[in-house]
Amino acid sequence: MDKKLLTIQDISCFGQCSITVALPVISACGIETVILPSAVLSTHTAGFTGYTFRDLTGDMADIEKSWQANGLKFDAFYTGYVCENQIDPILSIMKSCAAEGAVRIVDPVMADNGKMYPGFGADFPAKMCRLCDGADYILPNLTEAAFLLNEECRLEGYDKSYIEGLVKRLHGTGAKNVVLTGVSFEPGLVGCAVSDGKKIEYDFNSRLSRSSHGTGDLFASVFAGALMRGKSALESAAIAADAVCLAIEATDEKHWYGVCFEKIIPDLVNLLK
């Protein structure tokens, strides 16, 4: 039987992030992919002005009762960007709508750079801590991490066993796996650690000389539908960061609010071969 993701996260109706990388991303793995809009908003909130913002808490709880009723069942969950108050009505449907051995993949969307997300009160990195409870699978950058474990966050001039150190305090949150993106040890290098609580393995790619909006969402949209054709954590993290890679160069330096990751889906199809 085909297999079927749930991912709950934000539309941000312009911007190449969250459900509009997510859903087509992922449906070009050969994952159903259905969605749960934690919010609506007219644009990303990094570089735009005005932006409107709805948050979508409200509906969730019908929904809920709407697929419990008509019995439907998810595979895999995969969260980006959630709201403040919404942790508990995910996990009401990650236990309900479960199909048998459902895979709970978390990207804690929350902070990059050293700094929080606009909108995210002081006291979100611990409610996000209760969705990372149990998640088989949770995707922090350095950022995050720091947040979540309430620590100082370090951006450069750390070591591996630093970021062995993390990555073993991240499973204290209750993480089965962390795959834990933004890793340096040298400059010409970035890439991620992936953990499953016994060893620690890595994936490295060459650093580009721009950043772009975006990359994250696409990183674990990549990760989770990779994941769900059977491939390994390390393997989906490197096609995952490959796919950036590819995106990011397919991108011109005047789009700057995200990435054109359209133009190298048949590349991604054929990573994943």
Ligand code: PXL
Second form
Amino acid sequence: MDKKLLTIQDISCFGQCSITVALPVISACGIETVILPSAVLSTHTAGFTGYTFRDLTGDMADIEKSWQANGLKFDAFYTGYVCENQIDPILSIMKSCAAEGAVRIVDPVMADNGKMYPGFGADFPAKMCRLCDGADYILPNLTEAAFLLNEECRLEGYDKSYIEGLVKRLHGTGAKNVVLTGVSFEPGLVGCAVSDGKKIEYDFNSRLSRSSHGTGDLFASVFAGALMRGKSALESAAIAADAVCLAIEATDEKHWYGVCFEKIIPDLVNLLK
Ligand code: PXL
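Switch from the form predicted alone, shown above, to the form predicted in complex with the named molecule and output its structure.
Entire complex below, previous chain first.
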């Protein structure tokens, strides 16, 4: 049977993030992608004003019941931007709707560049740690890693021993594999550390002159798709990083709110060959 992945994150109607990236990207990877929206927003929260926000926590238990009644099971779960009170309903769905050997991929979306995203309370990182516990893969950026561990965030001036200590402490959440993004040991290169708890490997790309919104979601979506296609964690991370670089390069500088991943879908398909 072909594999099915369930992704749980918000629908930001406008803004090229979350489900509007995950659904086309993971589908393009050849994986049937099922969605469970955590919330519906008019736009994402990074730079737009007056966005609407409908929290869909109240629908989750009934959706789970409906899936159970129909015997629906998933081979993988990939969570992204979720709301404060969704950890327990999500853990329940991951249990009741798991096919044998189902993989849990948790992108602990909550922060970037040293700051929490608007709307998350101070206790959200501790809640997110519960989703990381037992996850097969967690994909924090450096800021999210620090929040998960309740540590001061260090975005520069660190060395390999800081990163490797951070990765080790992230395994302490109960995550089996850690993919830490935004790692840089020299100005021209940025990449990720990939750890299975025994060894840490790295993948680096040239640092591009600009960063963009939505790249974390693109990275996680490609990672999930590639992993489901049978690539290793390091291969999946490398393909995801290449896809992010191509998407940034394909995006006009004036296009500030996201990346034009649509233009690189043919490249993504090639990267997966
Ligand atoms: O890209 C992460 C993300 C997802 N969803 C919403 C966001 C953000 C980042 O700001 O606001 C609603």
